[in-house]
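Single chain ahead, by itself, as structure tokens, in the form predicted alone.
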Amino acid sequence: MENIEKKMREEARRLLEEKRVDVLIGYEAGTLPLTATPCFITAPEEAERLVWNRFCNHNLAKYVHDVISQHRNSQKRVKPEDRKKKVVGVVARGCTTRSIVIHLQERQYGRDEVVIIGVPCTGYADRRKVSQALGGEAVLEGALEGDVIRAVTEGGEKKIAVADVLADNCRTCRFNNPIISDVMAGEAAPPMNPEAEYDEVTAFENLPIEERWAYFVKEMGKCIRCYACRQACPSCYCPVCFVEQSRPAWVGISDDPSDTQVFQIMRLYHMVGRCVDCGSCVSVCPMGVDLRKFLKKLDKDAFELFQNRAGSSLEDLPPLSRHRENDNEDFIYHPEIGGHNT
């Protein structure tokens, strides 16, 4: 880590003093103990607040499309003439790579208005993981030590074993390393366990009918519609979302069950070949909706049915950005063809 955290600075330095890129998005240590917050640095002297660990969980292609997108709007009331192309540099880890690569392969930004530093990823601490493994109790201090985090309660100190708090969609991730990149601050990261993907998907299939929709409905449940899925979401860019739209009005703004059943029914659709599992919904949801599990369903049909993985390649559009002249559509016409009546 401290090798990968050298080079990512050295980069980020170079970058920002050649003028390369305007803005660096990365990660820095957050205010409270065993965390870490995105950060923008504009000047080379700033690369020394850059880290790289295992509390770096924020998807930061979501800031890369929010910086572009309002530049682009404020460039609106300059003249044509004198407008400016903002380029923005970004630590990508693998899952954050793919959110890229849908961004490009949907036209949101050009390859040249972002700057890319390829970090490889071995997995991050799930926040609620380590908080159960205190206790509940708050961390007063603390440190990572190798593959051990330290941390200093109220009732002691804790060693807690890195393995042992993985975030669930780091445990079987499959695209670990960067996608693309410009740069590499490091050696590529062993995979992780992708073989077991869709273990958990596959079980909760076999599941019966009435089993699946009492887990849907308890789980959405919990929901309270902050709407922090959506927010911390990079493929959710939409001007006016769905659910603020008047005319017509998609949901009602109750706390009626159906109205965020349908808001999360909505959201996991718009997420259809578009989702990279990078765990940002799951990990600032405060009601611990098992998102993660719907999500993943619809990430296995679309492999199962358009062989498309989210953003594995900039050559392999989304299954509702291509058409194929040979796809005789029987999951249409004949829905339990290969299991899938769910």
Contents of the next structure:
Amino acid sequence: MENIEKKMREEARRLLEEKRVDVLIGYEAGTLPLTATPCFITAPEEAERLVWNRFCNHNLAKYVHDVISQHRNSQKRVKPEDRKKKVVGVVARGCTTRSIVIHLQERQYGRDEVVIIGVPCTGYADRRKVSQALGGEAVLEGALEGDVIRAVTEGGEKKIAVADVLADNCRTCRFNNPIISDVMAGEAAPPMNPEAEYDEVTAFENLPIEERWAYFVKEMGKCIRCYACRQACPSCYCPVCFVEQSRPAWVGISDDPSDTQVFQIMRLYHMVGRCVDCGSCVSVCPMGVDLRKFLKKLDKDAFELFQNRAGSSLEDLPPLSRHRENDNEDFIYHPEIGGHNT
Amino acid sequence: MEKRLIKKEALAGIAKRIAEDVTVYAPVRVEENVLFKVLEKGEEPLFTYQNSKNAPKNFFFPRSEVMLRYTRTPKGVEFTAEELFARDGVLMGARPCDARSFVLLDMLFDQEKYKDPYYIEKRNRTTVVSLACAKPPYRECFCTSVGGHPVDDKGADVLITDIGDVFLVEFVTPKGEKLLKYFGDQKADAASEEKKAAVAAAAEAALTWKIATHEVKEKLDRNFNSPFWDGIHKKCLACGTCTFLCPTCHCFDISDEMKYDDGRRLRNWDSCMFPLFTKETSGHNPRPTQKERWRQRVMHKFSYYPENFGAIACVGCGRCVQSCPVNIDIRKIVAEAMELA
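Next up, can you give the form predicted together with the partner chain of this protein, since the form predicted alone came first?
Time for the whole complex; same chain goes first.
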């Protein structure tokens, strides 16, 4: 991992020196122990700030979209011949590149507007699992030593194997190496455990419908409507979200449980064939809502019904962006025989 | 002031006994989170927690609150005032920072000129039992930097301090004294006072992060248009985590909801991090981007509130530091603002 970090910094520095990018989005150390946080650098010497470690959990494609769309908006009042292009560099693991692929397929920006420093990924640590492993005690000091997290708490020093606290989406990740990149910071990483990708969803599908509904109601009951999930999601880029629309108001803004459920259901269904399972929505949620269970179900449906894995190739268009005459449509007229569990 | 000593393990039982008589709000472990909630029968309150995920402001200033109802009739619209939600309650085990947040919220909701009956009614009928932070440091909090203290009774009616083998219970206000009957009859001696003073001194010393935040106002006021504000918001997701978990954030938005002929007017929490914040009907927003919204958040807490009420609108609980998904650290922002000209 140190080698990847070194290579990543070199590439970042070079891109900035050669002015191939206007801004580079990566990760830097956070202000709390055992954290990393997104950062934006514009000068070559700032490349030393960049880190690549097990705490780099955010999908930075979200920021690529933000920066480019904000820049494009700022150019609207500029004469066409005077408009400037802004090129964004980004440190991207497998899931981040999948989100970029989705952005490209959905024509959010051009391939020439983004320069990708691809990083092979072996998964990130889930901050909740780390906290649980420490019995909820606050981390006073912490460091990463190889694949072991060393944390000092009130109760003394503890060592946690990274493998034991990997985020759920990382454990069964199918695309931990970048799908597309301009430069690579390191050799391809060994595969994770994609065979188990849908195990949890399959188990959930097999529960009686009442239990599934009860689980949904329980999980959404935790939601405080802070919208961190939506804000962190690279696929949630609508200029105005339906939640913020008032004519008509699709969903109430109070804490009525049905409004929360409607918000979440509508957001989830906007993710069909567009969720790359980066785990960002889960990792940012302050209340620990299990969004992944439902997203993974939609992902499984998109694969089983349309043989599509979101963002897994530039050529394979997402199911909602293409039309095929032989598209599976049985499930619309005969949901009970549609080939997937109802 | 009445002072009692109780066995540490007795506190949960006391909370449950009070809950038989009035509503008790207490920290409860719900899956992975410790949350302040109404203590239901059979539920176990948790008094060994560091701090709760959510701030207890919800009990006085709910996430959503009906202000009035109305019905469309052939004769016109009929309005019905919402009965003030009123039940006697005890908030058990609030940390001193959270208890202090009520003093700050009172300044706004219970002013001489403007009185908010919805807030005041709930506040008046609730007794705050505070649990001192005998054992900081928590990595994220910084109460002493914003005028608080880990063993502080501001905003508390009763203050409980862990003095080693027992809890010292101090009944700070007459409202608090009404709870005397639940806390046994072992009076506190002078030795326990000394122990409390030692605990308080050790707790204060253990807090690592210290900065003179009251001096930052002047810097902020001078730098409203500084490029300083161009950097902070960049990685901000514009979610409401910091403001919704904050014990002092109190911005709200009033909206009407109608179903057929019946409507209700609701007051909901708003957040300066949201794009709709201060957006006007015309579509214009004086705070059009996250930059202005972040400036508002910092200025509101460290400049406007001190100007209007003479107090910083931050109690240093550290929830925003701990829960910000992208680690935007208010302590760092204030420290950097101190460096401005």
